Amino acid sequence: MRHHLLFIGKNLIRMILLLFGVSVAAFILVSVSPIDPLQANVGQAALGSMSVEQIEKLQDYWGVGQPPLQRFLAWASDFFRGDMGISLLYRQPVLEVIKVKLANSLWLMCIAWVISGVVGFVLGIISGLKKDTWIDKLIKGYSLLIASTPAFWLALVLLMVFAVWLKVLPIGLSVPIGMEASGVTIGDKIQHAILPALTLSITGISNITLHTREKMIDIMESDYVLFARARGESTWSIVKNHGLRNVILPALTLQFGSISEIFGGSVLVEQIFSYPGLGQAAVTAGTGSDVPLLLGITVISAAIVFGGNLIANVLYGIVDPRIRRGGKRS
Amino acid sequence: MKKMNGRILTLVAFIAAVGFLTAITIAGTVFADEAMVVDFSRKNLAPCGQYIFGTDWMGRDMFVRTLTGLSMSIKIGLLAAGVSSIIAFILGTLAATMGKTVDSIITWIIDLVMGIPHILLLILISYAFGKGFKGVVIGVALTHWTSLARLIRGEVLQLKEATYIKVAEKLGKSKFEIAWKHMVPHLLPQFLVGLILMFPHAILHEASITFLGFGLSPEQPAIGIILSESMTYLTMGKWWLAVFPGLLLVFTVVLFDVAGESLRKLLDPASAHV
């Protein structure tokens, strides 16, 4: 038990340090940007017709002209107290914006994460069992092809087939247009999340399938499976007793480690389906020079990714005591 | 007919893939001017014999536009992945050879870069460099080195402990000689394969970031721009604007993958049987 706690504690401290690093790096990046937030949002023409005081007021609002270090310290100390600043585009506290958007995104990403994990795992096992048959070649080919397909193009194709051509699913947004928030039913929400979730699931499958397939092939060629066969165990009972146990934990670890990719995919997919999630907010913040929001989203998403990695590490530690004891992997 | 040797087949696949990619790049560069030609007498044509990818709402030939866009993507991919692999090589070897402190700092940086979702980091970097061509290249170069650096670090760490290196040390060979004669021949193939397998990612990320509006400017016929423009016309049933450029993009990425994998099989025959 003490080992467990020590291991988790070590990883937690590491995660906090990394998060601090992420916030510093992100802050430096937005600080060196030559993009003038006034130009980007107010526009050259409007700026020309304004008085000097008005421009100064705006500059103050967008934080132009303060030294970066001072801004970082102010931002970081506020952040530490739970205040991420005010989003300049949404004119709401960043925390509020992120909460709403994250709720939309999480729902999408969780569905995709679970579906791609389960389907990919099952496909990988089938493929590994039937190595070199047509079904294995089909699954492998599919995985390799999907790995080369950009998520946003797949989203476009699905949108074209289901929304424009067959007209069975809505084109975008997470709720029907022109409807009040109270009138939205769960059914509507699900209907609008189908295509984005489908796209994300399809693209997420390939990694886990290929990984599970390779593990499964290794296991099927091992001595203990040969022995099990010699004892007369059926293929299904070999998979159940020897295969699953050895494959599921590395697969889970991989899946927890892939949160970063699902998140990246969701940025693109949300943009195409105009789904009001965190990814779309990040793009809006980037194009509109909404620095506080962009920073907030970066730190939150990094926290989610590191959280996934932490779970992966802990899972590994539970299964494989060698890692726990050393606390280090080469 | 005698069955062809697997190794020769692999070599043929490698040459074919590289040949195709070169052809796309050259064709795209040669037709770059034609891609900009606007001709309203032939706008919104569906794919036909003369314009196999159709034309868009300004009468631009989509086939030529796609080729130009792809050649641009390939060139950016080559440049960015090249820079990225140099970063990976330097940091990977430094981490493995310069002692514990340097190692833990570099490992920490790798974890840091991997922790921010790629697309988000690309948005941040592109924003930092004022978007446009420079933003994309620097962004892709700075985000793709991590896994190759990890690989090189691991390899060098392992090599340092290898018996033949230890023997060479005992024989009094200089460090440079050991590095050049014993380490480079071992590392180079892995490095090359890692570099080529980095291209598909680089190209996909370039297209994605341009698609989101943080990459190349809208005047350039980049593949990301073509696809993002096609979104506006999608609901009007102009499917060819999105389908064919996308297919060709997937094809290009698959070709890079084939090239990398077959090169791996050629350089490291043991991996061919996995």
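Positions refer to the first chain, counted from 1. Whichever C-alpha set is largest while still superposing within 1.5 Å between the two forms counts as the rigid core. Everything numeric in this text was worked out from a predicted model, so none of it was measured. What changes on going to the form predicted alone:
After superposing the rigid core, the Cα of residue 11 is displaced by 2 Å or more between these two forms.
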Contents of the next structure:
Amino acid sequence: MRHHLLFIGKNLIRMILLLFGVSVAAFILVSVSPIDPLQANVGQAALGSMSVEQIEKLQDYWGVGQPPLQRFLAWASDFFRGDMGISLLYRQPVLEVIKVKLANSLWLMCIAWVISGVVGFVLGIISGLKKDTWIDKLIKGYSLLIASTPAFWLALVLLMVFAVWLKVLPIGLSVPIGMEASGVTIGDKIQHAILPALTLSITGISNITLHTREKMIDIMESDYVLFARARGESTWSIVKNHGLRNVILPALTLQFGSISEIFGGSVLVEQIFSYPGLGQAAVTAGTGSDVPLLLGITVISAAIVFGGNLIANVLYGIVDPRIRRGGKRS
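Condition change, the form predicted in complex with the partner chain to the form predicted alone:
Coming up is the bare chain, nothing alongside it.
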């Protein structure tokens, strides 16, 4: 138990250091950008009508002329207190904007994450059991094709087929146009999330399928499975008693590690479907010079991705104790 706690603790410390590094890098990139905080927040016309005293107060508020280290420490202290500033585009606290956008994105990504994991796991088992048959070749070919297909291209194809040609699904957004929030039902949200979630699910299936296939082939060709066959066990009994428990944990580990891929893919997918999630908000903040919102989204997104990687690393340590012992010696 002590080794497990030390291994988890070291990975947690590594995650915190990575978050700090991301925060520093994001702050430096924003600081060296050509964006003028006053013009971006107030506007050139408004600045021209202000007095010198008013401009000096705004410069003091935005830290213009202050040393970068002082500005970073002030931003970091406010951030850890939960004060991420005010979004320039939404005219709301950054934390409130992120809560709304993150709720939409999590709803979308959780659906895609579960579907891609379950379908990829099942396809991988079937492909491993049917090695070198036409079923195996079909599943493997599909996985390799999808792995090389850009998410935005697949999103455009699904949008054209189901929303434009067949007109069976909405063309975008997360709720019907013009409907008040109180009138939106769960069915409306599900209907608008189908195409974005389907796109992310399809693109996330290939890795888990190919990985599970290789693991299943190794298991089915192992000595203890050959011995089980010699005893007369059926294929389903072998899969249930020997295959699933040896495959499911590595597959689950890989699935947690794929959170970064789903999160990155959601940025493009949300843009194409005009889905008001965190990815679309990040693009809007970047193009609209909304620095407080952009910094907040960067840190929160990194925390989610690093959290998935942390769970994957812990599961790897459970699957392979040598990794955990290696972490102890380092």
